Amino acid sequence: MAGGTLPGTDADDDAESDRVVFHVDMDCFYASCERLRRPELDGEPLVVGMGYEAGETIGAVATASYEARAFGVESAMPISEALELLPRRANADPDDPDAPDPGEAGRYLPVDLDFYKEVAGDVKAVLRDCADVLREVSVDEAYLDVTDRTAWDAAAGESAAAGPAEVRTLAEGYARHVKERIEREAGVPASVGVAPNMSTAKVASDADKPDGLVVVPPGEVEPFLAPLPTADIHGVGPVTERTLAELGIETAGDLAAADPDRLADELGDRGRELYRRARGEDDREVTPTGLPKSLSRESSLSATADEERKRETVRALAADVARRARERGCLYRTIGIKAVEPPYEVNTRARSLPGPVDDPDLVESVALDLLDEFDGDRVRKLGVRVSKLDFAESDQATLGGFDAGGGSGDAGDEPGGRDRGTEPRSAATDGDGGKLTDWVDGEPDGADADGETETDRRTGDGQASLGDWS
């Protein structure tokens, strides 16, 4: 690597001082995904809501974007309080003088949940092949351990990034990199913590939203902290944040300056915790949550209808997908394409075969069939993706048998699949706005990776959760 060592860093620091960790954190992720499909809502206050329809004021706020937030709309409020905060733009009308004012009205959206997985698993696809390990907490989060993709070396120029750092290191360059990558390849914004340690990156990326980025190097993490409320610390939720408020502790400071032993006393095993989380010590490791459940690769083009400019396409992704699979030492069920029509009608094919197999030839001629749905069509993205893995130990199989024009698409194995010929295309728009229940994310804001759970829990960026991304 080039460059020297970061001031405030001793060369014989703990390995843990040369780890990298990011933390990303979708903004307003549903919010992004229907600014994806309808570019005229961006700037304008939006309200993705569920269990409502259209003109009916029972449910709740899914996710708000930073417009809407600006009028007091929070996530978990109820429709019938935001729209109190907030009225609903089709209610605005400049000829009646008692309908609210359209500058001062807002964009209500029912969630829809099968599109946002669709976009979900174009962000998921960028982190898997930007890092060796990616632990994804819920739809709108994930950490990844890049420490063997980049390093905290010293680089040419000044940082531009938010935080502490005055020097730009490696690691700056490679989450501005990842960044770029999921604005492009999956057309929505991220903000990106980048830290030593998962907590640390968790509190930075919280700190310059939306679309930021902020860097806190070795050595800068305690002074970083020091002046935030305790209520940024990872873990800190509000019946924790009103303790240490009794105790005198209103900043992450005061709580590292605290008698670790009094915290003990009140907040039991977790005081301690959260005692080192606030000196900015937490060794961690990042650990995936589980194998992955699908495989793919998606090519973003300029919206074409060139039939062969498509199946070249869909081969090479084809083939990396198959590498990648055997690289991995999985075996797959399903094969299965995307198509993405203008301006973003996602449509997803699938089929299953008779067994596991390990297969490369026959991922190609299987994606290329499913293609051949899309004749004529114009596209603007295509990706192929195996499923249904199987990473048990085994002999490697193949199918050389299997008819590759034959066989039915299968509506159980990708999201949106369907039988060929037995429905018509459309695209994953038509949610129902989901059930109030489903509004949780994968860990609750101030749970940590090892699942330690703040009892409270304080709403924000959080959005309804969709399981695995894709």
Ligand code: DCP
The other form holds:
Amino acid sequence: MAGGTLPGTDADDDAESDRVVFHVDMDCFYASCERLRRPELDGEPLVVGMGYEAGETIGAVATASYEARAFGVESAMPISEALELLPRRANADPDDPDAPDPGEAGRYLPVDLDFYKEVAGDVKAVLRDCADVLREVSVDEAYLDVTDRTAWDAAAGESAAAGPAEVRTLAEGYARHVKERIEREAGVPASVGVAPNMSTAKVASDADKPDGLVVVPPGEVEPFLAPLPTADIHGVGPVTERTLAELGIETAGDLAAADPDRLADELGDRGRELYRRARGEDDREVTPTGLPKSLSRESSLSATADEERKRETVRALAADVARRARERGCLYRTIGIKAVEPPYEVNTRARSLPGPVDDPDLVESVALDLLDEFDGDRVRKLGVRVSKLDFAESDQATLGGFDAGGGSGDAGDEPGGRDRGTEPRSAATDGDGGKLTDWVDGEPDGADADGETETDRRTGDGQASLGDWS
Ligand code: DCP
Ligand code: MG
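With the form predicted alone in hand, show me what the form predicted in complex with the ligand looks like.
Let's see the whole complex now, leading with the same chain.
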């Protein structure tokens, strides 16, 4: 295996801090899309206006390129105000002493949402390919759970003698790979934050824009957040920021050191949530947007080849998944397993049934059958999944509470937001005390014809061969 494990982390025992979450946020997205089809705008101050029409002063700034931001132009500013800070380039005339200096002028373009959505589709295709689970938040923003694709281990040739923040990790290499693929395949620049949880990844993606890549390894989360103003903590808006300031809380470090009861008095449950976030504690799982295509559970275990351990784990996972499917009145036509061999070889196998069923015994027997292929193999994670779901018989009213669904938007960003209604995580544990976590993502590619077993082998180099499991 390449490199050592970072100090303070353990690859197998602590499922929580082991997670690798990316937050991807495109840089001045609408402006970057315009540059994609008009490369002559590269490096120019560029303003894209909502409700703006060529030559007019109506509308508001949707986004401004970073060059335009240097003139003070900001999102949501009226175009008329932006024009005062940054005159239109078209009005620049070197022969007219009253005309704006071309070097101090910018381009203004109207929003073309259809085109931006097309570009966003290309970005999304890359992200889907690169993630175990993808949660799209908006046209230019997404969370990726990439825990099974990479790790916090030091990259080959890195010395663990350096501090954790200085050690280049496999996760960093993988993030760079994702960033480069976006740039190459969609043609627009992204900033990426890498952290063991969602809220820190979000802060990290914003910390070095544009073209940023900020990696916050486990153990570095609190020191990374501490000096930041509270407004940078996810979920702190202007009102909360003022309330906190009145309490003498200016930075995330102040917030992390505050008395959580006091915060709860002032802000209710949100106070406690923000306190946890400032301390880098955020155990929300990355769940996909939209209705689930599958239901799954997976469990980390110390790498083991012990057949009974493996079978026991798969039995527990199968029972859990079948119970959840039954609770939701949902039938399934495919039963699958996942077996992750150390270090990063993700194997999935699935079998299709002749018709949709609700049959816990069958989930167990098919899952165990599929596991037989891994006889004698060491595994560090096992998962069971049912897919090809059929909700026809179910009460649609219950779907809103689906743990893998939950509507669109990034409700999870606001403590107490809609997303907080997700199902409490199963308290069931495997032999290592590892928490059972959802393993919910897209359908495996390829036909899974009746009775066929689907195969999907990944390479084991931490840069999984992409494109086969989402
Ligand atoms: N947007 C908008 N109106 C706003 C804010 C944003 O129309 N008030 C649109 C234009 C942005 C896109 O949404 O390009 C993404 O929003 P972001 O907040 O991510 O801003 P940008 O991607 O433009 O810039 P950044 O580099 O800061 O992410
Ligand atoms: Mg953006």
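If you superpose the two forms and keep the largest set of C-alpha atoms that fall within 1.5 Å, you have the rigid core. Quantities reported herein were computed from a predicted structural model and do not represent experimental measurements. Residue numbers count along the first chain shown, from 1.
Comparing between these two forms on the rigid core: C-alpha of L134 shifted by 2 Å or more? After core superposition, the C-alpha of L134 moves less than 2 Å between these two forms.
Would you say S75 moves between these two forms, meaning its CA shifts by 2 Å or more once the core is fitted? False for S75: its C-alpha shift is below 2 Å.
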